[in-house]
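Take a look at this one chain, the form predicted on its own, written out in structure tokens.
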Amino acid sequence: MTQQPAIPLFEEVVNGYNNLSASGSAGQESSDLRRARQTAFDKFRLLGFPTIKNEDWKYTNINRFLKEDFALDGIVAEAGAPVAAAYPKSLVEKAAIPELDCYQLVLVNGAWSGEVKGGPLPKGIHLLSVAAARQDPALSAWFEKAEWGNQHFATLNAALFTNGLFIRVDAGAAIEKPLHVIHVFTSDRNVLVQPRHVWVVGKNAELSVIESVVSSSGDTKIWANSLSEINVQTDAKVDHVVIQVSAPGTRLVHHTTVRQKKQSLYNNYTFTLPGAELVRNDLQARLEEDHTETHLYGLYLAAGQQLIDNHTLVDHQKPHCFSNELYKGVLLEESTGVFNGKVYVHQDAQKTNAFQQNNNLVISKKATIDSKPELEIFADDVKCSHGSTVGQFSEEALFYLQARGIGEASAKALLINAFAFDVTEKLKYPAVETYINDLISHHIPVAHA
């Protein structure tokens, strides 16, 4: 067992697990789920919180974020689920996407009230709180996996989660309007919140989900440790957009595992903007059957002393699969960016076609970026490539704009927007593209450029 006595949160986590195990709520879960919790918790106690001695956290030192005391949100000692708390309505207004026709629902610290705006849900899609799903014998199997390896925060979530969102799309159902899930994190005390989300998209079904992450500002610290598992069945298509615009004082650790079956398509777009002190995105796409296709796009814009870390894994397990990954970063002021992307090609994954690229624009002399693209290939008939660039403004482009009467600061702002365009143009919905571009412009005042 890892001893971390200097971290009050470690002791709080141990006590929280004991309280959850003794609660009536946990007693209503299946024996397999309780065993999975125990396995995950034993693993976390062995691993502890990550340090820079762990290879996956080599460039992301979280010690300074663990110094405060945190309470565990959502751990209850009686039967029944925690309910959605009150929250500032302005946060939802901030996350709303103008002109987007969608189904909107709000989760507050992982809890969902059951309300959906934008009209009644169509046939073929089913939404349920995880608090209810984990106690349903027909659904609990989705939470009984303990396959989180050495993922520190994923094992912690698997042991202690109590709520979140369960999405199921029936085979053959095509949900025409996107689902806009707004995650609101708010508290009057320092809390660790651990939502768990499971999506099951049936055979030949189609689903688009946009997740917006917002938080209240103030003196309190909010640590959101989220775990999502997305199951994309044969011939299914999933579009997934994540927009992170949380306030200072927030720490976001988000682990997502995507499991793809034959001839499925998964598109992910992750946008991280200034605000949260720490953002760590762990995204793993596991291409478990042949002829699957995966696209991962990311844009991170860091400012202040913000630390943004994107870790991705594209796991090619079977032949005739295609993956494409493009992540771009803009580093302002004293911010730090980390990108670690791995493409892993198994011996059976012949005829794999995989591409990975990470480009970074470092604006300030005090900003830093650590980029580590990786290829690990055990098949001999593949087409794989990767690359990484770190640079500053093109003097030629700046001269071109200034020669046409554009001031230096405004010219730099235009070049940043152009740099980001390669990612935003990939978005499926024009309203979302416009919204993201406006956010980028808002966070690049000429004073930064």
Contents of the next structure:
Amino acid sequence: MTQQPAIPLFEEVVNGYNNLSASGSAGQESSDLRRARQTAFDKFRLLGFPTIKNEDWKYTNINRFLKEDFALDGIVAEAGAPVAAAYPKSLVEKAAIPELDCYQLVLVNGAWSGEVKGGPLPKGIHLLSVAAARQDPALSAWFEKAEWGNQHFATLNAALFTNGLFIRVDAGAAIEKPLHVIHVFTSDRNVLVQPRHVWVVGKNAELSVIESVVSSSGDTKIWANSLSEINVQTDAKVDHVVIQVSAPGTRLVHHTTVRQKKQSLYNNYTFTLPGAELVRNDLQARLEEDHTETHLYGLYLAAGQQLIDNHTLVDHQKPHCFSNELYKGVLLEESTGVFNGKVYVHQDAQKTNAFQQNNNLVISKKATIDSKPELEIFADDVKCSHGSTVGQFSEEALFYLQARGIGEASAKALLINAFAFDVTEKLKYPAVETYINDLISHHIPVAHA
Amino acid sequence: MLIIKNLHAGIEGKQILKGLNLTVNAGEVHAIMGPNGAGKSSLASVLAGRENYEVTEGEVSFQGKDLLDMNPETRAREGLFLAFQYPIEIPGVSNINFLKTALGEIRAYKNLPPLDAKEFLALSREKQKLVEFDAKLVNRSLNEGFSGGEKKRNEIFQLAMLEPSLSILDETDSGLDIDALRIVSKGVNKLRSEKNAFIIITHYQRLLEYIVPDFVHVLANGRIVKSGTKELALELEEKGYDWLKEEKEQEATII
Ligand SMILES: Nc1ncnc2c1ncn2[C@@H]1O[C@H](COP(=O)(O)OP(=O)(O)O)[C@@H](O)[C@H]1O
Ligand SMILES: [Mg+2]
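Given the form predicted on its own, state the structure of the form predicted together with the partner chain.
The complete assembly is shown below, putting the previous chain first.
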């Protein structure tokens, strides 16, 4: 058993689990869910927090982020009573996307007040806080997955989650307007927040979700360890945008598992901008049935001493599935980027088409990127490709722009936007594209090389 | 407007301009001709401020200011424009956004208020018409997938939009068919005024039939070796550049 007594958070987590088990909160959950929590917790105690000796964390040393004391957020909250804490409204304004017609809801440290802006929700979509959903016998099964492999943080979340958002879309329902979920993380003391979200998008249903992650900056440190499970049923279509614009002092770890059924479509666009000192995204697409289509797009813009790590997995389990992945990175100042893209093609998964590309623009001499594609192919009739590049600004392009009167900072912003264009142009809503481009431009003058 | 005195410049340790003198006044059109590799594009690059060129001697004054002291964007904002011999493609930067940014920064430098969207659009329409530039190309990524001729015409469109006081056209005519050449020349002629000036770098006398220069210079071996009026261009067309080399060599032996 890994005891990590040197890490105060480890002890806090152990105490937190005991409190949760003792409190009435977990008592009202199904016995299967409680068993799943116990399994997950036992596993986490074995795994501990990851170190660079773990293959998946080789380039991402989180040691320096585990030194402070942290309190566990949400553990003592009473059953079924989601309490949304007070939060700076400016954070929501920052996350709001101008001119986007959407349903907007705000989660504060994983808790949702029940309010939706942008009109009543249409028929066919149901939103529920996880605080309630986990105690609902009809929904409990969605939280009972106990096996998270060697995913340290997902395991920890599965043991200790108390809140989050449950989204269900009825079979055949096409939700026209996107849902904009704003995750606010805020606290006046150091906390570990562990929201868990579950989406179930029914057969032939359509859903578009934009998630923004913002946090308050201050002297307090926030660890947000989120876990999302996205179930895309047969013939369903899901469009999913994640925009991470958190403040310094925030450490974001986000595990997402997507399960795709027959002929379903899932698009993910993950944007990570300067701010949070650590961002680790684990995005895993499990193609559990045939004829699915999956697009994973990512753009990370790292500045300061930020560490942004994107680990993706596309797990081709069945034949005739198509997956395409494009991640682009811009590394400024003293930042570090990590990209690890694994494509696994099972023996059964004949006629797989799997493509992956990772391109990086390293702008400062002190910035680094570790890019690693991993292909494991056990089927013989497949088309797979991958590529990875690391480059600098084109001097020619910079000179051309400057020769037209454009200052160096603006010229660089234009070129970074242009580099990002392959990703941003894939976005479904022009308002989101404009918002992202503005975010990128906004961060360039500050974060010049 | 532009006074170049004894300009020496090189690249990667190789001396290319070797004591070049040239004066251009407002309202004038100067043609610079010369053999391949003579240093014509190098001169244009040095004037526009390309970083990899090193000026080792001489001075350049532009509208009374020290040009060599300015970074490329300041030169452009002061009114210098280079139509590139080989305009590059920048995928992902839209032509129109690029021009909006450029014009915005130039106007801000001159303490002029920014144009609003409507005014900008009107200006862009007017200039497109002036240089007969396809509206479809305006909204595309900068030069991406443009034909050689379209790229050159885009340079002239940008010139028309930015209204510089001194324009340097580096072999804008090469790669243009006769119709495109006529359109580009017509555009330039319309833009000519008492207040601005042009330096037209070309290989062929052909362009100079459309844009009639006030002066023609021959650049060879890093210097202006001969200057004259438009008749000189005809003479060069007939005799090539070799006779100049001989003349120059004699000159060199005399010195
Ligand atoms: N980037 C460079 N590095 C080294 N030599 C160069 C470079 N660019 C141009 N030159 C050299 O400088 C000389 C002048 O070139 P250029 O100015 O392009 O001539 P022109 O435009 O008159 O044909 C040529 O000998 C050319 O090879
Ligand atoms: Mg040339």
